[in-house]
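Just the one chain here, the form predicted alone, laid out as structure tokens.
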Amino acid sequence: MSTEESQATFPAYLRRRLLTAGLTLLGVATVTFALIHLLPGDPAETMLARAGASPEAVAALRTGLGLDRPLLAQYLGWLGNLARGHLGTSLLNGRPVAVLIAEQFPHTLALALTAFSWALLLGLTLGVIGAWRPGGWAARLATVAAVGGIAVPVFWSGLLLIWLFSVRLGWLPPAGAQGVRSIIMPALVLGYSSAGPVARLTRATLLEVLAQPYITAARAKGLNRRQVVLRHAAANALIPVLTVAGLQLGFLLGGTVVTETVFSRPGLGRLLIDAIIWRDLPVVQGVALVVAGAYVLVNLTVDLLAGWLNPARGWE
């Protein structure tokens, strides 16, 4: 496909992707609403449990919160509020859900971006080392490190880092979000879990590219391994790695729940956990929708960037 044809089909491609993104968000909203209402327990009873309220008080609170309406009516009402840009109001403290999310989102975004930078740096480095001299000790060590990032649970590696750098050495704070030092360990843990897929795909793609005839021709011209790998092969292996890296960024935005809990950091993860414990339905639904929206936006951006780098593949 020529550049002119690619540019001509870009608006249609963009409309198609936006429609898919909208349907995805609608599906996430519907599934989240259904699942949260299938959870055991009653929000009104949970909120009044410590006060020892009577059944009449619980029923009155349910009516005041609109929880006595049919599920379909609640669902349609929530969708109507979403269409007007209103995520609802917290059942627990009466504050707008959008305000609660806006307060916590910067903490999650800072952690996700820091972890993504570390994951990209580590993953690309391990992938290049693994493809540099396949079968060598450095390649084997890089492969073990990449697999470890996928296999080791986040909570386990987080506890190990807390024990080492906080308890034993006293170098870093074990919890909280005060200053740059407090984000180092959570970012290392979260980023390491995402570095594995990037490293494995980088290695596999580089090995595939290095087997191409033009790479053989480049070597025949006298180029050394460093020039072949970094100057020629790496550029052609960029697109699939970029796609996976973008998906990992979306994963990091939604995967901070465990990390923020282990390190007692503020953020959407902690907000979501507290909302689930207290059965704060609007907050749970709002956080899930925002995280899904961020993931869809990242995925769309990666698709458009990959299409721009290789229009013949992107706008098909």
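Model, not experiment: these values are computed from the prediction. Just so we're on the same page, rigid core means the largest C-alpha set that superposes within 1.5 Å between forms. Residue numbers count along the first chain shown, from 1. What changes on going to the form predicted in complex with its partner chain:
A displacement of 2 angstroms or greater separates the C-alpha positions of residue 32 between the two forms, with the rigid core held in common. Once the rigid core is overlaid between the two forms, residue 297 does not reach a Cα shift of 2 Å, moving by less than that.
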Given for the second form:
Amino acid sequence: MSTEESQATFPAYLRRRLLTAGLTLLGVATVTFALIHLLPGDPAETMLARAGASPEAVAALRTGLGLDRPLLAQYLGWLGNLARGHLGTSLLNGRPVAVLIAEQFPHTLALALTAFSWALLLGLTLGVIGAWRPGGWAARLATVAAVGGIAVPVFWSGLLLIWLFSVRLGWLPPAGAQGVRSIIMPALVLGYSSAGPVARLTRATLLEVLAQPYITAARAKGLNRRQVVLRHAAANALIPVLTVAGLQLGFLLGGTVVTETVFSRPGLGRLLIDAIIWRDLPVVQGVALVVAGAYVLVNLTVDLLAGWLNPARGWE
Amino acid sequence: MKPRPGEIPGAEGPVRDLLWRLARQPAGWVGLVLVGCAILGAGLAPWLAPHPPAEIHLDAQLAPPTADHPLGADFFGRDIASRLLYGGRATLAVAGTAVALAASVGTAIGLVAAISGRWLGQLWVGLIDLLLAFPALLLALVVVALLGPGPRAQAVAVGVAGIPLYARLTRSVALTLRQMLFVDAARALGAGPWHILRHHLLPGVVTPLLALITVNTGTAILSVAALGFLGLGSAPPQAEWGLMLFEGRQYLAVAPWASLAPGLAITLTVLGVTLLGDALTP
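Next block: the form predicted in complex with its partner chain, after the form predicted alone:
Everything in the complex follows now, all chains and molecules, and the chain you saw is the first one.
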């Protein structure tokens, strides 16, 4: 008993979580390395097929990518390059992938964070309304709005907003990334799609917490519904919501791909789609690595935060 | 409330259990009707469509809705209502293939992981977690990058992105079931792992699996349409809901109906699947 008790401390938990996260990152790096070898046929030929390159160009690319070296040497070289921040060069324009990503990342991050704030605000509000008086018209409306967030595709709601606010009313720019006004519609659309899951989980956890005896006790003391829901219940309902919110931030990093296309915004999404169409695999590898890596780190942070907020859960 | 026969897992069969749940929820019926309409429309497209989906009417370019073109016409004067019906075929077929792929491979992996020993089991868990480390759409896009754009890549990509969900669910349910007394009893009677898997674990997994399949179908339709919209799925002049939105987007200012119809079709279908899934999930 004593050994198990002593292991369940925060430092031990932290060490274990960091180790898992480190292993996952190594796994992500391995999977992205493997991508080039999973290409059907000869990787160099497949990548250049679209451009109709000469055999000399294919041979040059094979040497350039180190595909003629032994697999283990390639793998260790890949890891070594990653450690030094080298992600290879684009086949399309010969520029370093790390630079291409660094140029586009701020646009995507700005969109993801703005959308995330909006998703949290909307999701929590809809969730609380949905749990306030279950069965009431406000609760029903909030639940429908939350399901809408899940069912309406970003690439359609985006077009509807462009049609209304850019084509009809002329209030907001339909495309680009100049100024604050250009981020409003993309963030609204992307955030709404993420608000649905947050709202549903908030509502479900709130309803569960509200059925606990201590809530009845608080009500019996004479506290009104507002005090009970917002002060007593919300604090405890927040922790599972935090976990799903973290997952949503990762989802947003992926969802920006579609949103950026709808609004013709620069960003990692555009970079990735163009790379896929042209089979520019080094860029695909780089973007996949960066986005998956960010996702792993976000989940790690959220786990640690949830553990810190709720020590009663234990460090297992 | 009276206890229902469905309370005991598998007592009345998983399908009957689900129908029981569905019958008691009006939202589930709405979902069923929406999904039914989508499937009927797609299945009966050749009989319902007023025009062939790729037929060009140069006199009707970007025409608003009329009696001849009930939902208007696109840039080539192709009938949007007809393309919508045929497009549903493409979108739903690709999404269905993707779900079938994800469910079969994912369930197999989950079951194998559950009956494997400690080390092998951990290895499988590590693999599942690794796939989950990639956001689903990113994983799908990476698969398209490998296979090259097209409907086949569209189906495989969305399917691969779904595999870890099924593997995780199946493994955890099967692990719980494995510790049940009836499994011990079977083992004591001399049943081998394969027999236990087939006759004792698989039946218990079916009900939660059906619920996940429903939820996953909604996501799959959205992902398939998203890939189509990104220009990575079916190629023109094919009709596919996502591709129709991609094409309609360019004429948003002059012909908003070209974007309205396919988007509404996707939304209503996914809404139907989601409502159905909610009604079926315990």
